[in-house]
Every structure is written in C-alpha cells, then in structure tokens.
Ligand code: 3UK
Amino acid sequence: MKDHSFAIEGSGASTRLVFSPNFNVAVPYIDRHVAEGRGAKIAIRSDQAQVTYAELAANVNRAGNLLQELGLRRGDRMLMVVKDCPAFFYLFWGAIKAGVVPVPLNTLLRASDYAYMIEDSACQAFIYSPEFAAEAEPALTIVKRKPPEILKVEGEAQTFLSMMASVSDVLAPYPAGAEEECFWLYSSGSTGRPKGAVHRQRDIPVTAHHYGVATLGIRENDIFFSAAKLFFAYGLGNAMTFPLHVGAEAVLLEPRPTPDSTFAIIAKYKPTLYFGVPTLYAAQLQAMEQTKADLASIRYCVSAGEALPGDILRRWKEKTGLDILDGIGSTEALHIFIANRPGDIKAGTSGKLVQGYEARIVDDSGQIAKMGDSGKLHIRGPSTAAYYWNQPEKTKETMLADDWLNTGDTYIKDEQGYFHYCGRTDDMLKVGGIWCSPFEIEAKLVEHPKVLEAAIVGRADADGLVKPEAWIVLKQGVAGEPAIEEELKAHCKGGLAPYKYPRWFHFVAELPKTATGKIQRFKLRT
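This sequence as a structure, only the one chain, the form predicted alone:
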C-alpha cells in the first residue's frame, strides 16, 4: 500500500478502513485531488472568495511551512478562533501536514473560556480572525502564560495570511501513523467546562466513509452547505472533511446563520446537501410563513446537535417536500454514529446504527437493558477520541474498557432497531418515582402552534419532590401570559402521561445553547 493511503475492506456491517503504516491524513484530503486531476475544480466557495483544489493545496503547504518557520514542532498545539473561510482550511490542514496539532475553538465563546483553553492546552500558537478580537485579545491579558506565537488571520500589519504569502508552497508531509494524534476538539460543554478530545489521523476518513459515503451517499458532484460551523465536530465533517473526502465543493457562510442568510446561500449556490440543527429548522419554518425559500437543489437535509422533534420533521416535509435525516454524533466520536437515512426514517428517533459502529444500552447496574427499557448509551467505533487532554478522571468515566464510549445520553432501542432519545443521562427526571425524559415533554411543547423552542428541567416543589419546569421561546408576536400557560398545560396533559406536564413556565427570548444547538439545561437549573 502506498504511503498516506487507505483502503476499504469487507462489506456491510463488517466494512473497515485499512491504513498504510505511514499515514498523514492531509495527503489523501489535500494533495490527492491535484494528483487526480482536480486542481482546477472549485473546492471552496463563499460570497467572499472561491478557491480551487490546486490553490487549496498550495496554501495548505504555505501554512504548514510558516508554522514550522515560527518554531512549531511535532505535537505542538495551535489554537484557532477562526471564522468559516478558506484560511480555516489552510491552517487546519497545514498544521496536520507539518505535524502540528490544530485545535479549532468555538468562535462564540467569551474571554474567560479562551483563557481557560489557552492555559489547559499549553498551546504554542493562538491564531484568530479579527472579528473575534473583542474576546480573543482580552483572554491573552489574563492567562499566566501567553503562547509564543499570537497572530491575526488577516487585517492590518503582520498577519498569518500576509506572512504566508512569502513562504514556499512545497511541503513534504510529516511522517505519522493512523493511530497517532492529529487534532483536538474541545467538547461543547453542555454539562460544564469543555474537555479537549484528542483525535487521531484515522478518525476523519472513518467518519467520512461510514457516515458520509455509506449512509448519506455523498459523491464528487455534490455541493455541501452546512449552517453548522467548522469549529465543532458536526460542522467540521459537513463543511470540510466530507467534501474533501470525495473531491466535492464546500459552500461557506462566514456570519452566524439565520433563516434569511441560509435561504440566500441555498438560492445562490444551489447546494445538494444541507446540514442544520433543530433550532435553525424551527426558525426557518417560522420564516417560511412570511417568505418563500428556494430549496429545489437540495437532495437531503441533515440534522444533529440536538434530537429533532418529530413535529419539526413532519412540518418541514409538508412545507418543503424534503425529509430531514436526523442523527446523533458527538465531539468524542467526531461525527454521526446513529442516523436516519434515505428511505429509512422514523420520526422522533435518531435512526439506526451507522455502518462500522456498535451500540449497547446499559442500566444503572451496568447490565444490558431489556428491549424497550431506557439506559445509558455506549457506542464503539473506529473514530472515537483517544482520551481527554489533562483529564484522567473524565477519560476514565467516558472512554471505557474494550473501546466503549459512554455518550452521556439516555436512549431506548425498539424492536425494529431504531434508537429513541430520552435526554442527557444527567437531565433525566424522576417524577412520582418514574423516570421521565425532558426531550419527550419538549417535543410535545413544540407541537403547539405558538411555541418556537422549549427546554425542560427538574425543579423541587414545596414538598421537595421533583417536577418538570418549562422554559419557553414563543413564536414572534405571541406574548407570554397566564392564558398561554393554561393552553400549554392542557396541550401536554392531552398528549403525555398525566405526571409529565410542566408545573412552572418561564417565557424567554432565547435558550442557552452550545454551538451545536444543544440546550444547556444545567444553566436553567441554576
């Protein structure tokens, strides 16, 4: 087998990827396309720029050379607070090709968060887009140890892009192996401080093949558009690694996505695959009550980040004629490992296992749960992170024996093999002595025509007994008032077991979420 290559062996559930002993993932994802004659093809397109595969390869090499000239060596971390733009590709792949470890960070965080990750990672470089200077720069004033290299991506004076222009566009790939450290992703922190998940060289091709090719059917003539951003696992696959896996085109949106901006991108660039999150699909549905959206180019819509309520799927299908393929993935597994797929969709579920992955549902005693009973979801597959940086106890809790990964989610598997989401393990409520899923109540609430979003947490009543408490975002033009509370209580009582209706209601402008769209219920409990 040639250096820096991989092969697909087996078929169906037994399919696996086999890697050459010397394997740097930047070669098959960047260099290969020029070698195969794709140099003139557009790789990246946005309102600000377009980049061919040949230009991408040259700039990746320049970025890698510059990092080495700046003194970064094998295994050094490079933190990136970078918008969705071509420079993200140059930095990420240039670092990998040069043996440096890129660490994309959530661009929506605050200075204290960046300061924590700068110190936690002991990074050698911190590179940021000028749009995020208001939080990135104060972070550098409060850390005990500043990274040796601090650069803006672009702008005035000396920047990474301006320095990159004068270095060589030829770079030999750093020798590596499929099991070696490649990049980190900090978890989104749905239950507290983020943790640095250490991913290996193998992980990108594994997810791109098992989910992208075998489940979603991606191909070279696809045009990918992900409203989910590059800095977290879901968006990293959708908008970068999946299109590069098959030599397709990625369309990028620099600002934070809105219904209007996503509809404009879809109308202009005609993507064939669209990746969103449930909260955005809900907002787009509301927007389509007032405006038309041209979605004719789209072959499949995909959702992840938070479980998709069945009612949103139903309304999206009625409005657009398109299905949404919901799935569950994680930062630790890199992308989706359970999914609905074309021709096999069950509303209100996360779908069935993706090729290459195994799952088990265990009860509180650690035994395999009975069919139809809820329990902790563990998964096993060849893309799971090696460990959490600097977090041996969290690693032990999550990365279990025999390569099982504790997802932190509670699920039920039905007799047909579909997985039903019941909430985060630590979000489950025990109401009247019976376990209760917050997601089930939230899904019922968003069926109401006046509700845009909902979150459920547990709250003790006067007797110290836990009951559901609702935090509601109403649709535009609807005011929170006692009459609405009574409507929503009646709505829940009419469609759920009697003990599951919310006892308290709070009407808010927005819910706290991670970058992936996961509701941070722990913030609502404080």
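Right, and the form predicted in complex with the named molecule of this protein, after the form predicted alone?
Since only the chain itself is given, any partners or molecules it might have are not part of what comes next.
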C-alpha cells in the first residue's frame, strides 16, 4: 500500500478502513488533491477569501515549516482560538503535517477558560485571531507558565500569516501512523474543568467515510456550509474534513451565524449541504415568517448538537420542502454515530446506527437493557478518542473496557432500530448545541453579593429547546424583584461564555437537598 493512503474493505455494517503503516492524514486530505489534478479547484470560499486546492497545499506547507522554525516538535501542542477562515485550515493541517498537535478551542470562551487550557495542555504555542484578543490576551496574564510562542493569526506587526509568507512552501510529511496522536478537542464536563480528548490520525477518515460518504452521501461536487463553527467537532467535520475527504468546496462564514447571515451565505454561494443546530433552525423558521429564504441549492440539511424536536423538522419540511437529518455525535466520537439519513427519517429520534459503529444500551445493573427500555448509551467504533489528557479518572469513567465509550446519554432503541433520546445521565445541558455546565453557572451566580445559593437546571422553551433556568436563594434582606434578574443576567454574561446565562429566574427560600447537602436538581426539573 502506498504511504499515507487508506483503503475501504468490506461492505455494509462490516465496512472498515485500512491504513498504510506510514500514515500522515495531511497527505490524503491536502496533497492528494493537487496530485489528482484538483489544484485549480476552489477548496475554501467566503466573503473574505477564495482559496484553491493548490494554494491550500502551499499554505499548509508554509504553516508547517513556520511551526518547525518556531521550535515546535513532534507531539507539542498548538492551541488555536481561530475564527472560521482559511488560516484555520493552514494552522490545523500545517501542524499535523509537521507532527505538531493542533488543539482548536471554542472561540466563545472567557479568559479563565483559556488560561485553564493553556496550563492543562502545557502547550508550546498559543495562536489566536485578533477578534478574540479581549479574552485571549488576559488569559496569558493569568497563567503561571506562558507558552513560548504566542502569535496573532493576522493584524498589525508580526503575525502568523505575515511570517508564513517568507518560509518555504515545500514540506515532507512527518512519518506517523493511523493510531498515532493527531489533534485534541476539549470537551466540557459536568464537574471539574474541560477534558482534552486525544484523537488519532485515523479518526478523521473514519468519520468522513462512515458518516459523510456512506450515510450522508457526500461527493466531490458538493458545496458544504456549516453554521456550526470549525472549533466544534461537528463543524470541523462538516466544513473541513468532509469536504477535504472528497475534494469538494467548503463555504465559511466568519461572523456569528444568524438567520440573516446564514440565508445570505446560502443564497450567494449555493451550498448543496447545510449543517445547523436545532436553535438556529428554530430561529430561521421564525425569520422566514417575515423574509423569504432561497434554499434551492440545498440537497440535505443536517442537525446535531442537541435533540431536534420533531415539530421543528415538520415545520421546516412544510416551509422549505427540505428534510433535516438529525444525528447524534460527540467530541469523543469525533462525529455522528447514530443518524437519520436520506430516505430514512423518523421525526423525534436520532435515527439508526451509522456503519462502522456498534451501540449497546445498558441498565443500572450493568446488563443490556431489554428492547424498548431506556438505559445508558455506550458506543464503539474506530474514531473514538484514545483518552483524556491528564485525566485518568475521567478516562476510566468514559473510555470503558473493550473500547466502549460511555456517551453520558440515556436512550431507548425501538424495534425498527431507531434510537430515541431520553436525556443525559449527568446534569449537563446543551444550549444552542454547545455544552453548558450547571455547576459553572451556579459558581458564577454565588459570586454575586446578593446571592446565597443557586441551582441551575435545563428547561425547554416554546420550541422544545433547552435553556438554563436558575433557582436562587437570595441573601437575607434582599428582595427578589425583576431588577435583580437583570443584574444577575448581566453578571453571568460578564464572566461566562455568552450562551450560558439563565433565561428564567425563580427566587426561593431554600433549595431541595439530600441529607448530605447535595442539591437535588432533578426535583427542580419538573
């Protein structure tokens, strides 16, 4: 087998990918397209840029060379807080090609989150888009050990892009292997800090083939548009690894996705595949009551990140004629492992198992649950993360014996093989498809001088989408009036990622607790 290549063996549920012993995933995803004559084809398009496959390959080599010149070595981590733009591709793939481990971070986080990740990863480089300087730069003043290389992607003076211009555009791929560590993604936990999920080289082609090609039917003439950003495993697949897997075009939107900005991009660049999250589909539906949206180019819409209420799917179909394919994925699995698919949709479910993955539903005693009974969902497949960096306990709870992954979700499988989502096994919430830890919001609330205690639970809004709801015990003598709600909302927005503030407040005399003083969130969730 040729170096840096893979083959697909078997068929149906037993399909598997086989890799050459020397395998650096940057070669089939970047260099191969030039070798196969796709050099002049557009790889990335946005309002700000247009990049061909040949330009992409040259810039990936420059980025990799620059990282090496800056002193980064095999296995060193490079943290990146980078917006959706071509430089994201250069950094991510340049690092991989040079043997460096890229770690894309959620760009909506706050200085204290970045400071934690800088220290936890002991990264060698920290690179950020100037748009995120207000949170990225203070993070660097908090940390005990500053990363040796700190660079802005672009802007004034010396930046990663300006330095890249003067280095060679030729770079030999670092000899790796399919099982070798490749990149990390941080995932939030219900307790404690985020965990760095360590992904291998093979995980990228595995997800792109099993979900992208075999389930969704992606192909070379597709144009991909993901409202979910590249820093999110969902967006990383949708807008980068999937198009690069088949030599297709990725359309990027730099600013925050809104109904207006996404409709404008769709009308202008005519994507054939559109990837969103339930909250955005709901907002787009609402916007379509006033404005007309031209979605004629789209073959399929995909939803993930949190459960898609069946009603949103039906209203979307009625309004646009298009199906939304809901699927569940995770940072640890890298992409979607249970999905609705073209021609096989059951509204209100996550669909059926994606080829290449196995699933089991386990009851409280650890036995396989009876058909139709709910239980913990475990999955197994060749794209699951190897371990969590520096967190042996969390690794043991999640990465189980025989390569099973504990998803933390409760599911029922029905007789036709559709999986019905029943909630989390922990207290974690998904808001707009992004993790939200109740503990983190509670900790922020009790920092406020008027708050004695706080509990956060998820409550569904009118569209069936979960948002944080706060139950608060105020300090003695403080009255629970509407002005305090605004004060507490502003307080949360000041110190937490913007989607994490409570949408509803209840002021109560006490919170339900166990004999040992633990808040019983389930009692508030009625």
